[in-house]
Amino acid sequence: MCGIVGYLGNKEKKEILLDGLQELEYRGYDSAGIAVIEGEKLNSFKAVGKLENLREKTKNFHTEHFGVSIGHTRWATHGKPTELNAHPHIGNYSYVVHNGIIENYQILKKALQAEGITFLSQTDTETIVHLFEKYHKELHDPFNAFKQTVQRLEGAYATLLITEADPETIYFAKNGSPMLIGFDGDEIYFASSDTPIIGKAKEVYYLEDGEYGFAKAGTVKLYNASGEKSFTKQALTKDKVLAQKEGYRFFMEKEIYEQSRIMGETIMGRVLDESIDFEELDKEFFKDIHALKICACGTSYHAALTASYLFERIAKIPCHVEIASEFRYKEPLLNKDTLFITISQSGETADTLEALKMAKRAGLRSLTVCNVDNSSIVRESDRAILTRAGIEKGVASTKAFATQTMVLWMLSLYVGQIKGMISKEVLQKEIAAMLHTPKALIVNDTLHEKIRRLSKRYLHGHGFFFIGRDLFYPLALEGALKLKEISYLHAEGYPAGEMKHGPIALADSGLFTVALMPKTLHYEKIKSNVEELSARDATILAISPEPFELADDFIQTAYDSHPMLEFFEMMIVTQLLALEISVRLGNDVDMPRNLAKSVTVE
């Protein structure tokens, strides 16, 4: 997740945005960047890697007057992590650092690029600094040039901006990416969390979405669709742990509510009006491509499972699925006609890495859906596609599984499209209940609550089973995956209709069942296996829009309208359901034993 530091005073700036961009290193980066204006003279440096590379940049570079600065971490999503993709990004005389995606970047840089102004990045953030200086060369005025490019972005942005054209105010804006501005006396800082301003600013205003404006020393003007408007600080927490989860108990916790605002960044600029689009790709990569298979590991295998029904039932392609540390193992055909799709969060995991040189040996075309790039699988494949996920603190994944799932559906339509395997009809269906998803993946405080409470009568008992059929039985996988791995209590997933072959005699009362239970799919079938387990004594955990009457804790859900939107929904809820056991426990939430965040080795 991309990082901003702004500072605005007398001190000395390098260090203020170096020590900024340091505290938002839990959130993940591949470059940084800084831009300074001192004494009407911008000033820029930018590395790719760690900040030590910037801070060796700027050694002998020191501010000592009145100036505006910016400075970002950057994670990357559009375009490699190279100096030119870094922020900030630079006009002729303004630079701009900006968080989020602007969706209809492509259609305003073509624009832009008509009128015969240069790129020089891959990233749609350049964009903002070139429309600005377009609209200042018209209008000759820095602050309506700022608002009429603000009002031509679409899409989630946080984003600050100076300029040469004047050079003592940094502008800002901020819609659905989290910005903040802070207060020391004459003092003004900007950041995208709390973390970098602590102990520097005393007091905060936290921006809400459609704000924009400027600051000057000591003064900052505010605005939204209804014009200028007043804004009352608060005091700033002291506590830097704290400030880095938000508020929240855990990085996981954070982690599983930042899901709906993280997928709307994952479908950005992919999920159009009427067909899906990847950047990435073109109809030339899948010619001659009869089949899929998939490769991965742990919760990317539950992801890969999922995407399998997909693929099969929209795009009407062949699609099989590995686990990465058997695939080596035995002796695999591969034929050239099949796409080899890795899934990996990290990126490094070592027993995909392998299977994916076993595939381009075989001459094999490679993709991979990750969340790292320029790691080593994404330097691998031919093709890749970042989830968007931002970084992932929590051990156990939550946001890594939600965006791969979604990247997955997404390039099943897009696989369906280019082969003409979809009607117009079924697509816009889909479409509609992609972009509805951000919306099913809002937790809310009720259904929180009631998980905490449920939570205390699962702690004992000699095991769980997961079941769902479908789509769901990947998704019980991984609900009993995320119960095992910060609980440590024995769970099992398992396909609904598989229960009488042999499981079913673990059933008593010290067996609970997590039972998933959509109402578009296959309701009344799983209804009739938790009718079996509930007579044999099981103690059921119904998870259902759909009242049932046997359950003994029930979870009502919202949505009913299609499959994925109940998957997503569903999905919060076993993690939420993990997580409260977990902390009545006692265990290490973020940190399970035993487990590391990335599996590097076999």
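From a predicted model like this one, the values you see are computed outputs, not experimental measurements. Numbering follows the first chain given and starts at 1. In this text, the rigid core denotes the largest set of C-alpha atoms whose superposition between the two forms falls within 1.5 Å. Compared with the form predicted together with 2-deoxy-2-amino glucitol-6-phosphate:
- With a cut-off of 2 Å and the rigid core superposed, residue 11 has a Cα displacement that reaches or exceeds the cut-off between the two forms.
- Core-superposed comparison between the two forms: the CA of residue 137 exceeds or equals a 2 Å shift.
- For residue 370, a C-alpha deviation below 2 angstroms is recorded between the two forms after rigid-core alignment.
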Second form
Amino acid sequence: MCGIVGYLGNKEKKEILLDGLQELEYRGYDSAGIAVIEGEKLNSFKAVGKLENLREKTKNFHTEHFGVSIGHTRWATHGKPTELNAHPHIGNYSYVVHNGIIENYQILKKALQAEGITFLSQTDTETIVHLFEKYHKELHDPFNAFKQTVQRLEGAYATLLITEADPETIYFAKNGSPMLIGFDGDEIYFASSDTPIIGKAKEVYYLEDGEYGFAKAGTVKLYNASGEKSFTKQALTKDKVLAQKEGYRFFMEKEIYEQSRIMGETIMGRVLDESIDFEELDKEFFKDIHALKICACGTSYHAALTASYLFERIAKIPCHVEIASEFRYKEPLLNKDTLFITISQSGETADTLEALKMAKRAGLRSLTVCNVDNSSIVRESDRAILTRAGIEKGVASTKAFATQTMVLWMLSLYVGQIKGMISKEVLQKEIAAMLHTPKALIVNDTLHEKIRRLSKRYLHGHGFFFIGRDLFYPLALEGALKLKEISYLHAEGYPAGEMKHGPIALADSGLFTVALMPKTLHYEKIKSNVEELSARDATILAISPEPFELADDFIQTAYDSHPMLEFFEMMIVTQLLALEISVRLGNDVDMPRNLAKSVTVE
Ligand code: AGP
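With the form predicted on its own in hand, show me what the form predicted together with 2-deoxy-2-amino glucitol-6-phosphate looks like.
Full complex below, order starting with the chain above.
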């Protein structure tokens, strides 16, 4: 989703901005732009599409002296991905970049238009720059003009503004969207996440909601609703976790293959010989907790749904799962004996973050399962368990889902232990399966080749149904999501037993059914459901350790001893199937159309 980079100092600003934006590229965007003020010189460039287009446009532009600069990658929310709608947005003498959504922009825009101000774009962002110039005209003071502007904004924003009226200053504000400030002596950096400034800045300050201020002459002045605020910088990690394709065709393919290795890291020090341990948690944290509520979006929601079966079955604790964007507006009843769990790969998903804030306001204890340390959700939560998946570049999440599911499985045992709900035998059996999981995740070349070959038969049809029961229902949802994200084919995940209550009406040879048929969970039940579809001529791709004679295509899995081992093995099959179909259709596997890696707007 949108990315921001800013820089104040003597170095070549164009390169700092473009390199920084490149680091954020995997998050998804459809246009980009930069603006620089150096001395009296003000320059800005924008381009639709990939950053190479912006690089091309700026190839003869260089900066040599002290100056201020801002850059942005835009993922369209208000208005099409055009050059006019790309950031930075210009007023008469100022530029602004912004992530998030200004919810009251229409009211503000109308009022500004009524005063004779002309808007060039369809964006909500442009309101910020015009509002600033309006107040600047009235107050003749850039800082107070910016402060007044920020006070008028409703919604989520992280924004940077530069202006000829104060050409050596960068103004900033943050509310609901992430933003940090990096420091290296007199040089000051801004970014919407730390990757663009790692290796450049030595220290960092993560802005809190409601903070704003300005950077000038190597210092930063910070304010919030109570006035000027002091802040403490922290050391910024020096190691950029560089993600490379390492010989794989796509990041997604590499990430599927590395699931086995990273799963070893996810369980390291946590799955012990006779118990599960999380150094991040203690018994006291679960005192008087009698229920769990999990909120998440997309793939993380599917991990949450999987976990709800595990928590109730293993830890015998009630567990409710909700899509974060739904939870926020349903006026939920929240009890303090409920632990509020969020799951997020990025730790920046706006809906999940806002749900967490709601739960905190209601006085609930919070825990997050997240892949990115220091992300907004991690910082907002009482406790955090990191999934240790490493940077995930493919927009279609794979290894993040696997590691989230593993952490939640471990957590269900951990809670079961604390509550005294789990026998020694069950604990031993689960631990043995957990330790075996990295093996179950090894991608076998023969299997991959088989999936590659049969993918050619699944490029048309009028839709896919991924079906499963129990734990395999969330996996069916996830399999369908993976396919639709990167193939653009219609796919739905469904509980197999529910097909007869409506969707079976769609069954004919053009309906592709991917049936998850584990041996260890309700095999006979799902078999009957698949037979019902086969009897109506649906095309069946069955995935099971048990041969199934009615399947049009059959992928035989190896594990039949534990549901979670079957789960992870089948997960690999659905991921590879989506990948190979997408490749055959010629799609951009790693950066599918319309999607963003980090969804920082609601
Ligand atoms: C997964 O393939 C998706 N790209 C998407 O559904 C994602 O899981 C969702 O946006 C939630 O993101 P998060 O885990 O970073 O919070």
